[in-house]
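Read the single chain below, which is given as structure tokens and is the form predicted on its own.
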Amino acid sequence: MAKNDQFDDEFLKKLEYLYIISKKIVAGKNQAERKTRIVGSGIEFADHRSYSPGDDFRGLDWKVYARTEKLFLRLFEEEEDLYIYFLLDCSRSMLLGEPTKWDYAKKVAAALGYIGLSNLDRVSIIPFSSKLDGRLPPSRGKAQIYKIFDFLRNLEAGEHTSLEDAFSTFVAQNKRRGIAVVLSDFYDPRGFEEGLNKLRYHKFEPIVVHVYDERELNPTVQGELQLVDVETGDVREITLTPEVVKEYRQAFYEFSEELEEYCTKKQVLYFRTPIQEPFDELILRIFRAGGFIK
């Protein structure tokens, strides 16, 4: 293990306590299998859709047509493991300043996802910035925390962030449905409405947590000032002054209070989070608010 490994002893011990906390939550549930329910071929009824030509006749609704003379097949609820994805942003402008943001979600995924292995649910990490950096495929069983570790040590930084893109390719290319936390400081120049809308349209449950630095809001330096976009490298001259500081600051909550409101809106879990933040801290707001551990 190397030297300042960030995922070493000691921050095991902090999830194995964190995971006693989590069952403590959820005490007198039955958490040993977690299932989600789909439409598929259980026995539970679920719902009735029209018949189309192809489909088998045993599944009809005879009932159904006695009464409307129309043919419509009756559909059932069946259970299956709960698949765990997380959506971590990659892109440059989380690797900023020591510590980054980057380090942060990565603890924020690897704390989670240790939650989720322990449940039995299936945990899959997938680095994006502007398409899918990689992948570490759906993992189930408290051991495989060793391979998480593992993955996210070795993860490269990626390029610009665009949401959109890199969730058109992810619901393209997961099929198995389940919750979706996505882990970014958000900074797309083309919003970050149609990137979570492809997850809800894709009837992932999206779970939003939005990391920042404090030291972003409160920079050091004044005066004439060359700005360089670590992302897309273009370069504006500003004169840095506290006003200027102010007004940056404003725009960043106005930024971050619209993300929320979508969320609210779209009934989307949504954690705001400065990486100064003890990351168990920001667990445990997750756990009481519920949508994470049932």
The other form holds:
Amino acid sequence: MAKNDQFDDEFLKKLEYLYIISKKIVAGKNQAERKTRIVGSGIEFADHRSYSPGDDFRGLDWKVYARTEKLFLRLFEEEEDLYIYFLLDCSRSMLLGEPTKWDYAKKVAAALGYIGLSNLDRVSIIPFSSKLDGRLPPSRGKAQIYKIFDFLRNLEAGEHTSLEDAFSTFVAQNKRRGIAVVLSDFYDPRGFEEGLNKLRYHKFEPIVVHVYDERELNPTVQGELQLVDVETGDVREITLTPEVVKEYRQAFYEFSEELEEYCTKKQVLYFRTPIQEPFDELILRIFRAGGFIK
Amino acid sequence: MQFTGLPISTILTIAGVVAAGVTVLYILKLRKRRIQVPFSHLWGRVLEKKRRQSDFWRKFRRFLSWLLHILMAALIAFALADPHLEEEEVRGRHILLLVDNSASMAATDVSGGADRMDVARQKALEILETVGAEDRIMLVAFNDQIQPLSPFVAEASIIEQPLRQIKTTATGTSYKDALGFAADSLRDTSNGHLVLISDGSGLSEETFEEFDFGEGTKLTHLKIGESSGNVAVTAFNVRRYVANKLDYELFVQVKNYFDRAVEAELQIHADGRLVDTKPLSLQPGETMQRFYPSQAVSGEKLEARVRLTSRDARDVFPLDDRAFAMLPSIRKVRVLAVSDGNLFLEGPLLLNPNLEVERIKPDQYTPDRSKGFDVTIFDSVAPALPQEGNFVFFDPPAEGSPWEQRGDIDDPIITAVKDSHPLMRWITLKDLNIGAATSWRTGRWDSTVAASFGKPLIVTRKRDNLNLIGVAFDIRNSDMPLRVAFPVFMINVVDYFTLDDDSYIPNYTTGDTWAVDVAKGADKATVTTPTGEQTEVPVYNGRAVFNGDQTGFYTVATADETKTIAANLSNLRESRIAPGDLELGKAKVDQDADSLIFERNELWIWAILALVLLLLIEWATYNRRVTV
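Could you present the same protein in the form predicted in complex with its partner chain, rather than the form predicted on its own shown above?
In what comes next, the whole complex appears, and the chain from above leads the way.
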């Protein structure tokens, strides 16, 4: 293992610690220890829906019928293995600076992946930019963590970001629904809505981890500049002044709030984190928010 | 407004080029630095918002920045032009500082300095501080001589050092020479300014012709001094008596320059010892002369000191309170008498205690015998002479006589006598009876002292190093030895050769060029001044020539002898220290330095300060992105 390897033993110890913490927060019971939101034939009530011809009438809720004179079926959560997909943004914007958002996102993916493996979930990692840039098939069991590490180590930078294109491919290739943890800076000129909608529409349960770099918000250079988009190559001329920087920061916050507002509206878990925040704190924050571990 | 910097055309050219350059730089598109950003779309949002601001303001800010730089270029041009207010004097002046350092400048009647010279120096230094960059300044010190200490220089600090080193000299003042020199120096200069820094003592006694200082030259006299209170020893001499050279007499002259009566005390010192003191009562302006006869006090260095005893008077000029005189040491003159025996001739010689006489027969004489004798006297003999020496011939025979004999003169009568000749001092040869004399033919080296109808009877000759006196008759064939005049004549004969003038021992006056007799053969001498400074001086014709400007005793040393001489101020005019005003006919002479001291408003400095301020504003606004 390389000396400066971010996935070293120390990192693994930290993951184990995080796993223990996660167990304190939520304790699992079943084989699969977690429940999907897929409604099926389980024993735990989930919801009602209108009766349609052909439905199993054993599931009719007569008490509701008595009250409303309408036929509703009782839905139960189906217990099965949980699939967790880590959609990892590897576009060039993630690779700017030192350390990079890309490194941070990989750490977070590795950490959450380890928790998933520890909970006997099936963990898959899918890097993307404008397309899917490789794939780690769903794996199960703690021992698979090294496979994840190797996969993450060998990942290479992709192209420009296109959430919609990449996620369209993703939903087409992965029929098994599950949690889709999107780790990205969401710097997509075409917007983030279409991409996330793709996941939602195909019954995936998205969790958005919005990664950004504080240094991007506080550029040190000023004056007459040409800003070159690292992904698209677009050039914009600007006179960078403290006032402009302030406005840029404001624009970023507006952008982040738009994303957050979208997620809130669509009941998507949203976490915004600067890479300057220790990744384990982010992990704990995700645990406390629930959703990833139940 | 007047401009004294670069020519306007040059400045306009420079300013135009700079302005054009600035404009071109503004027109040229700035090559911007490229930096990578992760998501230019967000920056696009910002730019969109900025674009909504008024384009006019953006353009105006750019114009404002250009205007700021043009203004800076204009300020530089303004500074290069070196602007001055219309009423300001900006032309470079030619200032000539004429500083008096004569004896009277040593008077202590001043406040703010040790003496007048000290105050003069301070005033000159104050003037140096007013000198501007365009001014040229020249420093000249003067007393009875002129000493230029610098040419016209632009850097006033150059002449600070020589100015501080000016010292008073115990000499008189020659205003005429100094003003003449100043006029010559300033005549062809522009904007001349003569500044005379002097007490002006003695100016009231002089009238000057109109000096041509050149057109527009300003004249300023800064008068130093406040008082005229002075009592001075204005003359001090000593002489030996002719008959008794062991005794001497003194002459002292004291003058009261106060305008009221004062009491004083006159002291005589010999070799530093007080030998006599006398009280004096001096009326206003009185000159008192006093003799001290028959002084027999031992000592060669004599000094007269006058000291005020009036308690309500103060003598502010101590330099002339002392006077010095030198009494030469007594040395017996060696005389060789070559004679078969002449009692008349030998009598006065043997009786004179100042002479050491040796007598030999004519056949014993050889030219070498004269060596070591001051005078050799031949009585009726004329042997061969050595190359140099002092010889007296009484009635020499035709053979060997230095003078060609042309027959005899019977019963000569002295008809012509050169009374002024040193041989004839204090004697008269009137009615001298002479039995017979020899008629001599004299040449161009001869000088006839006494003659009978044009025929020389007493002759002197100086040729090369040979000095002769000839008497054309036998004194035994005359009544001359019986006269009172004869022993005096013999003393005169000896004194003539030995140059021992008993009537007057010369004192030297400071400021003059002195010629001091020194040992023969010397070509240089070392002079030690009263303050102990030593100088090597040249010797011309047996005299050391140098200039003395201190009172007191000097020693003049050659390889063979050391001689001491006394020097005094002895200047009645210089001792009159009352300050006087310079008047030069119709020419206006300022009495203060107000016209000299002026402040120039260097506007270019303000222009540069404004430029710096604008630069700071530009820097600040650029960094705050106000003007970009």
